[in-house]
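Take a look at this single chain in structure tokens; it is the form predicted on its own.
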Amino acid sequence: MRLLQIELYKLWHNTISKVLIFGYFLLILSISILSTIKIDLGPVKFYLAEQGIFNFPYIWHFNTFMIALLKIFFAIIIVAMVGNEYSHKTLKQNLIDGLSKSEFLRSKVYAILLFVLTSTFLVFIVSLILGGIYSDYNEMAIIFKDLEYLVAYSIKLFGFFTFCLFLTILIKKAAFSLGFLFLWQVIEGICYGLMKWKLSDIIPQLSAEQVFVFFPLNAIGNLIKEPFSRLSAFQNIADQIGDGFTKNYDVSLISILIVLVWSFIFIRGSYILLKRRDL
């Protein structure tokens, strides 16, 4: 609890830090407005309201993954609370105070669990008023169906701050940080486009598919797959224009299993780098 109170502290008493956590949980409360939404041009008449994305148990794939877009916003956060403790100087002086480097480490790892439950708890809420509202279907069983979105929505949420961590601990300056964290994404696109055209000639056993899947941000994105094509309006398109249409919506133990063990790499990784590091 000491050290997660020394770095909200420290967040609470840097201005920027404190308009963007508030804007970050603002926009996730935002997701309400999606219910306001109305288009009426003559024949042309649509209600997003009514187009079943907050139904239960829908609702919760729906939110978990809308709301997940809204990571980077947080990212800048995490990648700015920690370069400014080496811009700043503040990290040397923590280690002069007595502070260790491992405890150092677990105050940020602290916030970013406490944002991270903070933010699931939000969602959940927010999800349940607009379903309660909106949502065609009140049986308990199925509310509450479908809650793994909300498990994959946190663990989703903490393998993304984690690298962040682990590469604002690396380059030490926050803006080269969240460049190289989108550099990372391109990377990784440009390995699987590599992959689909001579993984299968070199290793025929295996598909570029299957080895992507364990690519950290790849890994983070197959946690909450797209909801959009669930929805019936999507079905039925697809229905009318060939053999219909077909996918795994479910959260994957696997994909959890691979950001799980991807987060502990970051943490691991960010504890090496500054045992080793004279700061």
The other form holds:
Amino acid sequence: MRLLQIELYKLWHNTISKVLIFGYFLLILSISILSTIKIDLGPVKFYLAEQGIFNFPYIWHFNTFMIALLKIFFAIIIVAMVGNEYSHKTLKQNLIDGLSKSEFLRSKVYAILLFVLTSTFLVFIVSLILGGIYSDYNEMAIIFKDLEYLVAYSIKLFGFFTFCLFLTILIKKAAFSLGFLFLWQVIEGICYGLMKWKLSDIIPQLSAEQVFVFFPLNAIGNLIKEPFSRLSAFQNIADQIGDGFTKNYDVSLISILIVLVWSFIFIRGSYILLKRRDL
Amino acid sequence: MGFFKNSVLTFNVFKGILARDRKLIIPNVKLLVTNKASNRFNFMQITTPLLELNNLTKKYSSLIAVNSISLKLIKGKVYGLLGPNGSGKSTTLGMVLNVINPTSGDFKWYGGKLTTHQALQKIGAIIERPNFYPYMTAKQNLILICKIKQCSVASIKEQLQLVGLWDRRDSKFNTFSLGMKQRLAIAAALVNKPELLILDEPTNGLDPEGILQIRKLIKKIAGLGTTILLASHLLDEVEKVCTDVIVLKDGVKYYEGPVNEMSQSYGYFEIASESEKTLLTFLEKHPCIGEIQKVNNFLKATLIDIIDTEEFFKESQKAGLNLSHFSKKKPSLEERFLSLTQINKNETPTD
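Please show me the structure of the same protein in the form predicted together with its partner chain, now that we have looked at it in the form predicted on its own.
Below is the entire complex, every chain and molecule, led by the chain shown above.
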């Protein structure tokens, strides 16, 4: 509790991080504005809320996927709150003042956990309200079906933020670690391409997809699959084309496990870096 | 008991270095007897040192920044850690302050009763430049430090007043001048009423007025009974505020002991006579005279024991000497420091 207090105190007195944190949570709330999108062009009428995206239990899938896209805003806060400790040399000062290295790291991880839980809770509330207004179904059993998307959402965020934490401790500079995050995305893409091209030649039993699920960013992305092709409108089109469209949208236990293992590696790796390095 | 024996022995060795300038170090039994009354008996009374270093070493690839340093810090003293830039002072402090990992050796806080970070919550330390959160005010920064140190915020006002920053308590840290930042760092180090205050070059980069302010502060704090470890390359600074001094050079400990003994030793005679040969034989026979050097027109005779000058003068007359020049001098800390570090450099094998 003391560690969390220390971290929140640091964030609270920094105007920029305060604005970003509130901005992020406001953005989550503002997803409800989406429901008011109405396009009325004579013959073409489009009313987003009536496309079925707010139907229970589909809304859990849709909202967690959409809101998870906002996580990059929050990644900036995570990266800044760690990078600043290096650039202001306050990490050094904190240690001298009697914070242990593990306490320092824990204060950051607790803060991440708190934000992940808050964010998940907000998604839950927003979805519940939107669904309550627009959903065609409101039986209890249907409303609370597919809540595993919320679990996946929180793990997705936690995995992503611990990755940011690790990168910043590794690189020590906020801006560079954000840059490296994007670079990493590209690297994963390139690796995937290379594996698709060559891997089956080297090890015939292994396909590129099988290996690719273990890559951190891909694993984080895999937690919640894109929900668009599940929309009834989309499905109708697919049916008309006659292309039987089946895809598994469930949250798989394996991907949860992969991300949790990565989170553990990132936190442990951050600790080892902190412990080994001289300041 | 073992510890006590050791420390007296160590002292003897250092007295040896002091007394015999360029001669071989031989522990001198007489010294132990003659100095009974002086403050080294504090060593006996205190059981656990605040901080104890055992063969602490830090290597950076080929460079040895700190070479097997052993130390004990006793409560109530003001220590000066003396050495030129790059002598390993900051590295040594960095290691005991948990920011640099030692290559080998270890250190114990409070005799090993507390872990390093627990001990650091009880002490105060400033190293190099003051590091605070620039976007927070002076007061907010101190409150954060209280949270980290788990101490009461009650003394924030007192400490800010002590360093003269109470009026600026609500100004952001990044609006402060270097002198103010340094003073805020002192306030921050004092906010938990520390038993030990570690200061690394606290006057570095300050203007004369700032230096004076900081020195006054240190004296004031020392007067309150706080143990202080002051690292500095400024000799007069150490001489003015410290009771004990530790000399480091190239990562090696060269001297450890009370500051007055280091700066004074027993002094030396500048002496000249018409018949230099008789004088030389007289001096060589005298039990209180160590090394003799010829400097300009007179002989420089280093004393290795307390001496009654009047008695010495009478003795010289009895021996039929007609002294044309006679004066007793004490070397400054600076001279002592230079001679200490130079002798030992010659003695340490070059590799």
